[in-house]
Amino acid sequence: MNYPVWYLPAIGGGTLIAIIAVTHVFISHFAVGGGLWLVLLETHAWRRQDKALYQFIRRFARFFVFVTLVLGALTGVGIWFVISLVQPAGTSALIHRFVFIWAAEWVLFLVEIVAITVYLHTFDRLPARRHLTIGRVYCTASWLSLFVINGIITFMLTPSAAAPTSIADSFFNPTFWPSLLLRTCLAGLLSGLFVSAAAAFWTDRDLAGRLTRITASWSLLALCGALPAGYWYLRSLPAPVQSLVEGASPTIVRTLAVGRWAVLALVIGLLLAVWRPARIGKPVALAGLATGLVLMGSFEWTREAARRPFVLHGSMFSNGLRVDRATADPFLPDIPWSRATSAGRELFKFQCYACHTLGGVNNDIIKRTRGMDEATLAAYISQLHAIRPFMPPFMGSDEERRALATYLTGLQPRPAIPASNLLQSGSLP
């Protein structure tokens, strides 16, 4: 292990990644679909000389730029910051393997920034055809950005059927195309929800009703496309990963249950919006947007959990250790960043902390090991990967394994001893 660990045991690095990543993915998918909405609505307004719709587009463009360029850029930088601290080895491996792909992504992002900024500031300053051309440049760059990132993300879960020998093999991996279709549909769904939410705050209720009906129809169509794309994605996963998604992982079971409720709520809400758009006020529109965030979060959380026990499938475990490392060799002597404190604490930090917290909300290891004595826990750790395949195997000597068990059992809350018992035993002065 060539990197130190950013140790926040009560919060957990995985929790920080999830919060920032889900927010960024939610915004970035809106950036892909929302740009297309701007072009489609402006084209419609230009052809029909609809001044009311044109005014809405101008206001929505400002909102769009604020959300995608300000909040999207901040959360994007936040992702790089937090993954570099929480998963430095995995981040380094992805950068080295896809260095030119990342370069292409940054160029595309620059094109997006320039195009949407020029688009926003040239309303009424350029002929409609040229203004729409700038919008189309943004749409193309944003979708190509999704295309590029999709290849890197899917590589982390399904590098290839065999060991990849080229960048093309790594990039166009087994889940590339189903994931791209699924994310494109989700971009369409979320962008429609954003437009509906913006329309709910528009004072022209006639225009708001028309926009709500159109965008709800669009979002419903995108959701219908996302469902078979999601099934195709699932069928493209390796058998062990499919078993996790289909019930072997309790975390995924709970997450998918939330996702199914979100889909049901969206279907009901979108059908209502198509049938009775006048009933979609601000609370309902914002609730629909929040439900879209929940759906996006459940998908991302499932994808992350399905990758376990790896951060890079088949080559690097989620704690940053290489798969080919010998499991029985002493661990701590090879870690230059280990401090001369509790051996058990250091083992937890370098091997367990990537997924577990100490007393935190997410995967609290104190709760997970409650009821185990030291001998039972030490034996459990020795068979960890066999019992729970979605957890990495323990890497270290028998002495280190017992040290970790001692440390974890020492964290367990002790039952209160009545004062009368202490008095009788003479333990109190």
Contents of the next structure:
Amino acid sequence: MNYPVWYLPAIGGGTLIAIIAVTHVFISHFAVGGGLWLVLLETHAWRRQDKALYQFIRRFARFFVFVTLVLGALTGVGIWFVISLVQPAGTSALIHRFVFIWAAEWVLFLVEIVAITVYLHTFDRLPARRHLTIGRVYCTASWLSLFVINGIITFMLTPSAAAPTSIADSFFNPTFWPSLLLRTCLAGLLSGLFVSAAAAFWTDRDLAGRLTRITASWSLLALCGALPAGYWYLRSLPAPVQSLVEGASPTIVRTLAVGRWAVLALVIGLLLAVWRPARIGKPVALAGLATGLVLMGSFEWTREAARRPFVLHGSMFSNGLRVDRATADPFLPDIPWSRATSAGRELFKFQCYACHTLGGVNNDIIKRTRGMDEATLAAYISQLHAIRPFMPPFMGSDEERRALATYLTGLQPRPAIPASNLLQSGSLP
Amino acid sequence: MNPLVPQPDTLPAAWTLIQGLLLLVFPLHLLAMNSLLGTAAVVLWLRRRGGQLDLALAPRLSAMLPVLMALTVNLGVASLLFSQTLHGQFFYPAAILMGRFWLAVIPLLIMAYAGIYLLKRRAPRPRPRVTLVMTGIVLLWLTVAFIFTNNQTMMLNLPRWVDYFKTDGGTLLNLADATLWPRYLHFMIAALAVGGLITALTGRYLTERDPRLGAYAERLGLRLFGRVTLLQIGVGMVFLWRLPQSIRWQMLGGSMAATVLLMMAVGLALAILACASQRLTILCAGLLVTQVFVMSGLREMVRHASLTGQMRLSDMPLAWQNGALLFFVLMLLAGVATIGWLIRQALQPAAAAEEQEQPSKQSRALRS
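Form predicted together with its partner chain structure, per the form predicted on its own context:
Time for the whole complex; same chain goes first.
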């Protein structure tokens, strides 16, 4: 690995990626599902000659464009920016493998921008059928953009079994279809939650109630679809990843528990909305949206965490080091971007910082090594991957391993020296 | 070769092909960015002038900003994608050294976008407040552009990279680079010129419906455009002068291609000035688009020349991805066709559309 590391020890690159990615995923799944809602509701309004609904759609379309068009794009670019900074080696490998796929994705984004802008500005100008066709063009482009990016994301976790692989094999990898189904369902769910939240702010309470009931039933259906899709996805994971998800990784276990609570809360909330739509006021609708965000967050976090210790499963570790690198050779002389001084710090930076912070919220190594003395830690480091398969093996000489242990134990808060000791050692007058 | 430059990854197609794609999308990104920033600057200027026509024109111009911003970001994505494929080994380290600034681009742009949206939603507001928000937006974009200029020059400034050994928190900028400021000015003045041109084109478009406003906008826009372009020729010369001598030399006779491009650029600039003075707005626009393509070609040559010794194309591994390339080309064709159809729908006069599909009385009732 020959890239510099952007070193923010108290925050950690992973935290930055998580914040941006979860926001983006939330918005982009809304972008995929929301277009469908626009078309469905507009068709409904035409059929029933529902003037109130038609008014709502026009307003909602504006809100939709505001949230998805630029915010969706900017947070998407944000993910790319942050992974370029935090995972340059992995990003570069991905870009070089999939540049044309991403370029096709870009074309779809461009179509989306033009389609939704034309849609928004031709409500009054075009005949209903034509206007709806434009809406459908948007829907198709946005779902295809999910289709395309899904191939790249799933590749990172499950590159296809046979190597070396063609681009088509990498793209249609073992989790491609289950993940596509799962994400499509989640898009339906999230966008439904967005529509109900918008409805909750609508002054015409009668229409709001009707909308809430429709969207809640469809969201419930989407959620019901998401559960078997999620199960199928889990079953398609390779065995070591499955074992991580099923308990070998403490972080994933915690995250999944949060996800389960979110599902439960959503089922209850949506049932309530179908049964008594009038009950769903602004706070409940917003809480529903927030729960959707939590659910999405726990899914994405699990997917990211399940990839550990890799950034590209099977070929590159999370810290950017290639899997085929010899583990016992001296490490730092091979890293042109490392400083000649402070070997311990540099080893931490280039090998552990990808997943650990120093005193930060996310996986603080000072906390994790509490109570270990230098020798214990040095021994532990030599067994990292064996004891905890979600960590890559330490790469470096024995001397470097000890230097890392010394550095990390040196960061431990010093135990306060009891005052009585001080008194004893000093000579009293 | 500098040991700090990472090993390049395998290219998915010949270098020249990807370079060609970059040269197709990057000028479009520049044009969109220039229109965005320039139009916003013109709006600000109009608000300061505060005449009746100025204030009538300003909202028409600012109405374009959201779509222009979406296009700027979108075309930027394509450019960065191809650029990362071609020179990722220089791009990533440069971005990491200035990590905080590089990532700050995202929140800055989100803030700017929120600003435009605010203006769009609540148009009739006290004027000073609108001007304040608009000033904020323009400043945010200027900052973002400055970060990008830093990044693009840091990529080429390998001696600066060793400062990483002193600071690894992503706080470095490329301020000491002699080309930084002229380059930044060059781009920002181009944006102002394009803003003038967009104003003139808007005037042209308005002429039918509102002849007085249309003529005013066209005149004002072209005047701004002409003056700024004159200034630009000066800035361009300073920029050229600040480039390392070996690179400057290439454009002044050392390299045939670079020299021809520079001559074309100068010729085009003069032609553009002549057109602006003759009020040939549409021709002006056509020449300007050509100019941006020529300049982007020149920029790419400067980049290459700056990296001589650090990058040998023959050393870069290559494995053609024919299938994926074909997929992209087909998508591009289908996408362009779809976009063409969509734009036709948008531009079609309402009456023509109605004729093709008899709307029922009901549909009128629903919309009224």
